[in-house]
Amino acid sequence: MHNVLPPESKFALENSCNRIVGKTIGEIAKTYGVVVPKNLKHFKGWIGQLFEYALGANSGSKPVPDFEHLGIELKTIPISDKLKPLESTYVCNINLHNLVQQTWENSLVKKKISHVLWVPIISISDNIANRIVAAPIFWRPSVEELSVIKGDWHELIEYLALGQVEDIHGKLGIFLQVRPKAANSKSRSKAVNQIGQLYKTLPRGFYLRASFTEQIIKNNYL
């Protein structure tokens, strides 16, 4: 398998978009010898790899965007024939001690979502081969959008410095909410409760509700 190197520019990046808009899965993964698996209950972030790959995306597990360079977080999105997202976007994890220094200016969050390319895969069909390319959005978030994301950052950053962790769940959060981000419901992590004692929980990440993203694919194609 040959080695697909890193866009050099932005217009680069858009013209790579450009050679596979329209395509099916199955023909992206073809060029590149790879065998689509039959469902992703195994691989469920095996389409996010694939355009990784084919892209020229190379940060790894690294917590930077994937184009690091162009400063561009890529994200697949599986969307219905009606343009309706079919799963909400995983954005970063959460540290759940060590609060203190956090800031929205220098937040993770605002981090990957300032500039986004979204790959909308049309996944109507279950055989993961036949599922198509809709066209490529470089999305940045508006003013406002931006600050309704700022808004729900700060609430539930405010759970987590205040130790209350627990009470955190997926009901809160207007465009960012926060859920459960790991192997299984026994993994731990470290936190700290009300009365500012470290113990392990649960880890969590934040994630853009599928019907903020959703705004955003019509916003594009309508």
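Which structure goes with the form predicted alone, now that we have seen the form predicted in complex with the DNA?
Partners and other molecules omitted; one chain follows.
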């Protein structure tokens, strides 16, 4: 497996993306000597990691966009043949026990969604290797979209800051929501309850709703 250098510019990244449009996951994995898993049950995030490698994403596990020097976040998204996202899109983890000095402007959510490279994967086959890469989308949220996401973030952060982690439910948030983010049901993260005591609960993450990402894809494709 050879090292893939980070793209020097957005133009270079676009060219790299265009070279893999129409290819299958299996073909891309073979190029880099990677074995495709039979299913993703125990390999969550594997497809995203494959594309991070193939396109030269260089942020690693740092809390910054995947292409740090370009300020661009990479998001793969499984879609049906009718352009419908098959799941919500993970944005970032939430540090449940340290929300001090969190503001929208310095939030990881804002950093991650300010400029996104969406790589839709047509996932009509159960065989992961046969799934096909669709045309990439470089997206920045509109003023209106960003305003809604900001409002969602403030609402959800208020719950978290008040120690009401367990009160957050799936209907909160118009575009942005909080959901459990765990490798398995035994995973635990430190959180603070309403009286300031630490306790352990399922890790949480911020996600973009599938209904919102469907708008992004259809607006760009149609």
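Rigid core: the largest C-alpha set superposing within 1.5 Å between the two forms. Just so it is clear, the structure is predicted and the values come from calculations on it, not from any experiment. Positions refer to the first chain, counted from 1.
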L202 C-alpha shift between these two forms of 2 Å or more, rigid core reference: yes
